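Single chain ahead, written as structure tokens, the form predicted on its own.
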Amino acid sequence: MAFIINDVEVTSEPSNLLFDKHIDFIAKQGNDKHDYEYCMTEFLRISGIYWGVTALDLLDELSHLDKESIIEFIKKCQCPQSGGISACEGHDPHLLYTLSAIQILCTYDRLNEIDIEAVAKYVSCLQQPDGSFYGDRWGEIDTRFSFCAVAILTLINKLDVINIPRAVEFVMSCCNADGGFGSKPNAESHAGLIYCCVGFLSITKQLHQLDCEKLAWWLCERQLPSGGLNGRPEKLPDVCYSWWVLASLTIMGRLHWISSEKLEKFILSCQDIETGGFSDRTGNMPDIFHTLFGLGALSLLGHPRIKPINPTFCMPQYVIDRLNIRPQLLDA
């Protein structure tokens, strides 16, 4: 009986990136006030001007953005209570938009801005007693939010209010019998989620518990025919896994296990000839979310206009060197 591969039929062209439309691409996100897309986003508004200011950032044309309003609008999303940080004013705080805010205010070198002590508190008391975190008071727990937290101690330099060694703990049990991780303990293995916990691991220095070659692999299995990258088996392929694979291999010292080349022309494949940006897969409608990952994996390939991104932190290297931040990678 055949074998049926998910796939997508990938074009010729473009076959260079489209630098000057996705500027403007970008630039333009978020300024018509009553698009009904940026209405009904307003529930990840921080997240989405992360995708937006790092992505302009990675090409060299950050001035495009409003740097104090942007700056203004997290301060007014920083719960005075908890601490935390929401996606939109009157939005209840997340971990997953306090790393937002915090990698934003780290990009622009305005961390002073916030309550900094105030925030490692925030994230210090969504630690439970096994290691795990809660990604908000409502009590959900899954492996991102363990990387969330620590990303944000390590940025702010507040890495010392947790149980380091617990939350390492909960997130080895998340392992898998394939090597990859997935949301908790016995859960499905996911690319995103592998990423989140590989990152994890990179923060806490404590890549030796991975078994590399076997978590590898099963990334490298991720590369299909058109060569792009899906999340699991038998799905399809999607620019944001071009990132999440990708980084998890770089982190691992093991790029060179896939074909650049063919994921290369994948991801160009998915640019929007008309407007820039970049979709999901070829000839779907572009967005600020895929345009970011699209950049940022095509920069860890060494596209020569796109300056570098730190695999662990998904950040522009030179805010990570200014930082003094060193996340642990492995040899290739």
Ligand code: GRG
Second form
Amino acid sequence: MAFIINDVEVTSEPSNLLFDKHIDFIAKQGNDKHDYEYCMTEFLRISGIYWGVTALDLLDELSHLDKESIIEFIKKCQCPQSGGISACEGHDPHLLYTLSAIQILCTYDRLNEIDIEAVAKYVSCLQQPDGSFYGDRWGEIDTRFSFCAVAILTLINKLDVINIPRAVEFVMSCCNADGGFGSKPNAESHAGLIYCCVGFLSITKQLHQLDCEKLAWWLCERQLPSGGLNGRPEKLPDVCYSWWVLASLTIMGRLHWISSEKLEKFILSCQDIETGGFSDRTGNMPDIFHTLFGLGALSLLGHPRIKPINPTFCMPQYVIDRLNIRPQLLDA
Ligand code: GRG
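Starting from the form predicted on its own, produce the coordinates for the form predicted together with geranylgeranyl diphosphate.
Okay, now the whole complex, with that chain kicking things off.
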């Protein structure tokens, strides 16, 4: 019996990291404020800045961005009523953008620029009686928001403002029979949400609750003959899953369960040889989201030109060390 596998052809070029081109690509993001794509991505602006800041820092070229104007921008995005942070001035605050803003401020060592107490209050007010979190005042519940909540509070050293046992109970109620996790109880396992739940358990030091053998098996089955990883069965590979899957496996001490060599070739084949940057798949248009997650995955694979990254927080390891944060990681 023959099976059809959804996969892509990978070129063997480029086989090395286009270091200088990536610096150019990342540094140029947002230069043209009238650019169509720039205008259309206003709703996630602060996350876009986090992807760029982190990617450039991993390449040790952070000075290409204007630190002071980024910090001024973040200050303007903190809502004086709720304490939450929005993606852009005039938008509603949300946990997703609050996390990105806090990550940027931690990297710049400038947490003191915003009202941290108000951030902690914003996060704690979004916790529900069953332990889950609303993403914002409109009430959507998702395991992404559980991750954002504990990541934010750990970065600002205020994890004690929420009910942690309840939060853990909710995340564990999203674990499926295949060992994976979805966005809510009984939702399909998905590598992005697995990263959120494994990261959450790493931060709350509850990794013993995982069935690591089963989950790591599901995750390494995401590797396709091209070497790339998909986010769930039958789907195409995408560079961003190199991060979501590899970071989860790294936290569980099982990075060696996939072929690093084949994955590295796949990721490198997604570089744009003209403009720099990484795309989701070989030959597609590059963007800043896939550029961070391509570089992040290469860092986890030990690429010599990229700084070590923390698999739980997706931030340079030196920043996490400076904050004295020790998320739980399992031994290989
Ligand atoms: C600190 C790195 C970091 C993240 C914060 C928000 C968050 C926490 C994580 C998001 C995890 C996630 C859900 C990633 C998946 C993103 C993605 C490309 C979804 C696409 O979903 P589909 O269904 O794609 O369009 P597939 O590949 O399944 O076809």
